[in-house]
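One chain follows as structure tokens, the form predicted on its own.
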Amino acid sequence: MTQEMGKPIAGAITEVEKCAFVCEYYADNAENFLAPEIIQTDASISKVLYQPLGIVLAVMPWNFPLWQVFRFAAPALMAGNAALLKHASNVCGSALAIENIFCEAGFPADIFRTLLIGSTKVARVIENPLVKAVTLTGSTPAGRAVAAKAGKMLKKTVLELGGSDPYIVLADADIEHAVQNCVTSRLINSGQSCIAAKRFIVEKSVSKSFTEKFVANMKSKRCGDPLDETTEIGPQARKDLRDDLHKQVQSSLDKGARLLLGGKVPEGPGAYYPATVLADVVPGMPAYDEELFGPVAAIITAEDEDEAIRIANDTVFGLGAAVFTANHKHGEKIASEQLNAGACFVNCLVKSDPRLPFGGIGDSGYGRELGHHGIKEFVNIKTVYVA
């Protein structure tokens, strides 16, 4: 992962380690929650079984190159499904690793293949009589393409897209705390995550705290190579996403934002973006509108709750959100009643776990991984009923 994007080592082993327990934790489960459930009706039984679809294939992109695949890939072999592989191109070492790793763990000959193919041969292996069922981790056009050629095939997809995400810090909050996990969110990867915090939405009388010290911390940050144990912000996967990445922050610049750190692209070799911050953000601007893949924070200040509220939900995404707060019980309601998103977490930064679904709404997607949930996703859910 780290040689063919970039990824910093210690993330790179981190994420391995993830790889782990999404397996270790569905091969504990599976069993049961697939187990056949007896539903009391007039019938003398009446029942419902859960049962694999088949082949099912995996559209996976480079930032993650190995847990997006496991997500996916421990749920659905253990619901009793073959899976095909089309990963990024990019990340063609990690693919035929994973298809490796389930060889060498035993599965059967030819369960688990990866398909060294572009994006362009992508809908002629749905349109196969064979495949039955489409999973696809990327950006939202990607997304509506492969969704739009399953739907035409009547094949289940399940997808999960991009976010912009919003993390909102209310004045009660713990602010060293609440920097300390919006920075970390925010460089997750590089800055190349999903679910990495992407607008900061403060209220108004501490946002100038919030921001002197948020500042900072990700000045603090050091960049440089990601085989180097120690480095915590690593180059951007391709210089073309990186020079994109530049050209939201111009835009944003050029429409009125405030560059309070980075936002010039270095000299030399590699694809490194610094770590910048953003304020005075807008809507309007693709640092508001746009989801930022890349190690750039977006400031929003807001008059008072109701009106961060408005704004993080002001958005076509919905994976994640987070609020900051000393009130426990009132950040659970703002969570669970008032903002919009497929995850929300409470006085700390949003994630991925096994046991937890995951998936958004909105152009963030459909479908869950993950939990129980996620191995429902590829079966057929089956009623049998005798009379």
Given for the second form:
Amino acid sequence: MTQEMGKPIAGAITEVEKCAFVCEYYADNAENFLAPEIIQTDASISKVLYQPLGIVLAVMPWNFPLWQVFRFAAPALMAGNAALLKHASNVCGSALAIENIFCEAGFPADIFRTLLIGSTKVARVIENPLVKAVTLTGSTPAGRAVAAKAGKMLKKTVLELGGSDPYIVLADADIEHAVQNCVTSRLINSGQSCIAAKRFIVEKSVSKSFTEKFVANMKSKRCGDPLDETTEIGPQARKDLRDDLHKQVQSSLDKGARLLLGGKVPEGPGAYYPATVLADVVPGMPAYDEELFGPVAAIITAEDEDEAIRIANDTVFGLGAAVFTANHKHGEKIASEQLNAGACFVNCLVKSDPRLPFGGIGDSGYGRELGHHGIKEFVNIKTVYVA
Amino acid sequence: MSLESKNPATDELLQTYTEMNNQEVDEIINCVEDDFHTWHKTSFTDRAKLMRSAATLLKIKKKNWQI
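Let me have the form predicted in complex with its partner chain next, following on from the form predicted on its own.
Full complex below, order starting with the chain above.
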């Protein structure tokens, strides 16, 4: 994983541990989640059963090459489904390693198989009548293409797509705590995470203090060899992706953003990009309107709380969001009632947890993974009624 | 067409994989379907035992996985 897509080794080990956790979680809970439900009606027996659909195709991305696959495969297999994996083309080694894990664990040899194919062959796989459903984690354009094909074939889809998660910092927030969480989230997986914090919306009265501390913290992060356990920012997964990110930064600067840190492509081998901070970010700039999939932070100043919430929701995405405030109750109210996203956190960074549903709204996709909700995405919820 | 694993830290080509053709893909899908027919009849207890084995393997392999 580290060699194929550059993930710093410490993060890679954590990722594998999380995969083990999700396997254990569904091993412990699947039977309970999918237990038949007796529902009283005027029938002599009426009940709901949860039965597998068959083969589920998973189209998965390179950024968390193991986690994204296991969080789908563990519930899907425990529900009795079979799995086909079409992984990102640059992580074929990870894909085959996952297949080997299931085989070595004693699963039937063909219950989880990897297809070594490019994206142009995915449509043909979806057309196969033996494939009953599709799950995709990846970009919004990839999600649209797969959903269009699956929709034409009337096959169920779950889509976990991009995000431009807003982190709101209110005037009463513990700034040190907020900065630490904001930087950690922005730099998850060297910035290449759908639920990384991307837009930092700060109330004007604390904007200067937050920005100074944020830049200092970003500057302190070690960028380098991903096999070195002390590295905090590795290379981007591919050079073309790094170059696309740099174009977004350049375009934002051309449109008036202020560069506070980084922003220059380093010389030498590798797809490295430095921790970068942009201020004075406004609508019309890529840093405001688009997803920045790398270690680039966009700081946006808001006049007050109402404007901060409006800016947070001013996006086509809706994956995660966070708010930092000294008033936990007030933060909970904002998260519950005012932020539009699939997961809204208070005073901590957004993260996935096998026990909680995960997914987005809008251009971030639909459907849910994880928790008891996730395992019910790929089952036939069958009603049985005996008069 | 081939699929390439390339180290983004060094630009080194790690491995090249030959893309499966349509016939190979169809054969795999048929094999997966065959296993599904027996797998979905297994008990949750049996599936859970295998899933826990997968978790154990992940924990064992996590530090020296050369991928």
